[in-house]
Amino acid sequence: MKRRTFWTGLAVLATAALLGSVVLIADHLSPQKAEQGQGRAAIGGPFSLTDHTGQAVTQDILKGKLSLVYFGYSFCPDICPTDLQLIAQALDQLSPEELADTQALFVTIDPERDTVTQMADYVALFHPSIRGLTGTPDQIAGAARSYRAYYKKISAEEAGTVDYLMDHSAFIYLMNRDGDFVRVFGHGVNPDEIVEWIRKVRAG
């Protein structure tokens, strides 16, 4: 019975934690959130990256358009081609107009493998609007930190695995022509969501 108790106290404590972590992914995430605090937007701020051209960029490349920003990396099989090809979709159902204010960014969080060159050829197999950006291990944890990213390398003899993996945060954030944010989406969302919200922001 004791014994009971205590398992059933456990599986309590342990669903309030979950719960507790989603309210505080959800409260961490949440638009409104972002939009109060003095005006300054809770997800996005300075990078210092590299373009998949082998240009250097800032956060400046924000300013003008609305971006759709997603942190991944190109050895992910899964996650990152899925959600790459919302974002790719979403575009595709641009005008020409639309599709000339908006890119996305797509930032490795894995810049070991993902150079230049591997960036150049990952993006172009989704769409031509999509940035690729890589930088040294200090310039992504930089910009990771700017956008609240989480990612980890997993070593190869940790995971089990002839190769390392990463662990990351798989989120497309929206950021309006100012560079601010506007608006997360989680992974699989439906294209049609994101084409929504970039008309609503264009409309003002």
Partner chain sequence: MRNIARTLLISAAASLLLAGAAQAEISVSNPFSRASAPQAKAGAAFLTLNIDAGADKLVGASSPVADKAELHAHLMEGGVARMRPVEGGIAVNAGTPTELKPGGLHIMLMGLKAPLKQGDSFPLTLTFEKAGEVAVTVPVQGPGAMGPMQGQDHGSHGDHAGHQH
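Alternative state: the form predicted on its own, after the form predicted together with the partner chain:
If you are looking for partners or other molecules, they are not here, because only the chain is given.
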């Protein structure tokens, strides 16, 4: 248990360090300027994955909706369930019209265990507007690079657990209707803040 806590702590520290390296231009801009593209080259890009229904998807699924994108894995002991719960709480605060205009994408960084079936079962625990995405190791690595998401496999021996764990960053990326980056939220963000930004971007 102590080792698990240690690796969880490392993941949180990695998240904090990476957050420091991301220029949060949107913090100092109006939603209009944020949507005009400042920072969009740094976060996001092409990907080719498979969703939890078995449908092949690309970055085009970001078009036409506001998207919350999160990288994690279904066997995550605490960080991912916490953040997915926060995403679900934010989605629950949206009006029916706002919800129809918003989606959340949960991208696994553990394709070895996170099959289509596993992802379907897992995202169903949180919210119907969360879409699980998996793929080959190369596809996952490419998507993670595009979003500057860090992850690393930790053996069961190193972690002191029955099975291996994945050390990873924990960002929630907000993308606009064009699939461009608007803002990143850190682990444990208040759902009210997510809702506030969704409404700001929708209002233009």
